[in-house]
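Only one chain is included here, represented as structure tokens and corresponding to the form predicted on its own.
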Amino acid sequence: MSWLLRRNMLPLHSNSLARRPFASPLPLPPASLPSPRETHIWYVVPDELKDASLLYQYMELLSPCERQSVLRMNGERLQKGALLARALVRTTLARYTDGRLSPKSFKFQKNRFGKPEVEWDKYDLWAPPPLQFNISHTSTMIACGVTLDLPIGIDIEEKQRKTSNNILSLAHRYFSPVEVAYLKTLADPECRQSEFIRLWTLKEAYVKALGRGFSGTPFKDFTIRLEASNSKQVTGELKSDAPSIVVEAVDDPGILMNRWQFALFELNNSHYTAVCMERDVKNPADGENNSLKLEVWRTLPFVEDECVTETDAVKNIIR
């Protein structure tokens, strides 16, 4: 018998879920809105949630359609992951509304490619912040990225993720010729596996930022690569910026999609995380470093939040 049944004598998929009494959730601590060129990331580790009563509180936040979608998932682990993903989005967005909106009150719509977006209602005396978000999840981590008025894509992949096929075979199927050629230069199998996952994570974040997903922008149509930044004079010294991640069209290699900026880092020492965000052309950097800024929180909504931006939980690879 699972821990969910043992602790509550009620399975998550039971029709009596709607009749179960819920404790009122505690208020969510407010969060300051992201600044220009900044992404806020909130993540949950599903295996750390062992209190079934908290799962029922999260279920109470969902719309009837979302609940049915969760309950249709095959198996307790998939149900739990789907529930946490939806609850994380709702509780995260609610933090940025100065307590005016509860997690339960949010409404969502999808663009023509299926990417979820907030459907903001009109309010007489309050203008809601133009938040944009994106979610990514594996069986071991769920992450939600938030920006202010700028498209965002986020993807997380387990560092030790295993593939059933040969890496180069998969690369030939999904990656551009330039990316395949790069992977072929890596003789060490573990290094090649790691670089494949990093590239996949970056490419996934990019197509999600576009709002199209893999079906709307196949991975083979573009190349992710590093571009060395030009050296520049800073306070009397000649310094060189770290290389940046750029996107290049396969059918026209000279064309760079410069409107996008990236971050790639390790999260919790277990996952590669890629963020792609549109550049803030309305607020130029005015000569300062225009790299994407990150704030990262580990959370268990209604229970605990911890900012981990400057800790070992976030290890920058490049941005």
Given for the second form:
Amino acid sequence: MSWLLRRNMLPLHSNSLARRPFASPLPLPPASLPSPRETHIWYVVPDELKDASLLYQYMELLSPCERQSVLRMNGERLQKGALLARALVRTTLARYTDGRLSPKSFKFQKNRFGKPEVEWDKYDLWAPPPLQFNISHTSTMIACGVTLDLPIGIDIEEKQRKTSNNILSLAHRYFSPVEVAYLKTLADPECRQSEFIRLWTLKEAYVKALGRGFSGTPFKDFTIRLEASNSKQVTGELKSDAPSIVVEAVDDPGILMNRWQFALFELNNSHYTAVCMERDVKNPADGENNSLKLEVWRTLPFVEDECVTETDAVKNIIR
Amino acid sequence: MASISATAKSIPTRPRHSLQAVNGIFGLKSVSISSLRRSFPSIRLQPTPMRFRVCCAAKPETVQKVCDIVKKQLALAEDIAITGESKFSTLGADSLDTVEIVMGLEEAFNISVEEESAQNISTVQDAADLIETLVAAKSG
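Got the form predicted on its own; could you also share the form predicted in complex with its partner chain?
Below is the whole assembly, all chains and molecules, this chain first.
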């Protein structure tokens, strides 16, 4: 068991994965790193977890501090959600280390604004990939987005989510004037409801990508909207005439914050999902579509992974 | 941020709730001691203007009213008990829940909560304390 005293590093040879002291039914299949314009999304549906022994396995992956946090959640449902969220983050990140790091070995820290990030150890013969991640959850889904070295924010919301307060009251209070005006143009209450939720997820994703917290990037200070295509601000050639999602400061309208790119789509037919990622300026696109690329997997860690990118589980994508 | 807790320390034997009476008499407000015990390194530690809070615990009825609003907003199961000690994060409130709760509280108590104050609330008790401060400020 002496290897446990080191940093829980797995031996390099894949056949020795089977001899790890802590047993899991299947090792995690390694995944290829995201490319510069890609966000990888791994999501888990808590209701799909029927095997209670899995919960014990997931608990094994957590740090003592994380375990305590999970157990402090109020009630079993919230505890299970919190546990799955940590297990999803750890197993997802581990997939990108080519078998070198176990889910259990990851350490996390918070940036000065409280955004969680990986705290990487230094290794002599290997440089870990500079992964960045963000998670979001509802009671019925937990999603983890991963990029290679680019800030990312993700937010999911149940499509059916209803607000206790009136949509326009909420919008007047928290959204920018341009966004409020947009919502007012929608006469149908259901349409207004769903557009509110979608806009909320976009704004959340942006704030989480920036990593300065809700109060560091007040919702009222920025507008997210659709910009018509063939505008000068979007670099690279657009293949379609589809409008793109842009963000601008309320105080500086017309100056789009090009650093950030978005994707908004429906996941698993149940959730609106927004992703915000910093544009990779080190690797500009060679004349091809410069918009954010997505790869999406549905997972139940150690049990099943399914790539759902080109399926019905990911639809109505707007970028 | 240096804490200005001298006012509180000079009256060591008085129970917390009577500070309100003392402060009322002298027109003073002291920095909340409770803000010092927060060791959570979150966005709350960003530089913000010094905020003075009346250092007293809210009435039980206020706490109960907050519990009711929170329970309704989060649609919690019947067996989930909420008390003043309950933290919003452990009740599973996301950011949309939080803003809805703040708006619900504003409506119920006829007050207006600033964003910075809202960010400093981590428990039901914090919310109740803030509400009473704002209600007192309105009528005072």
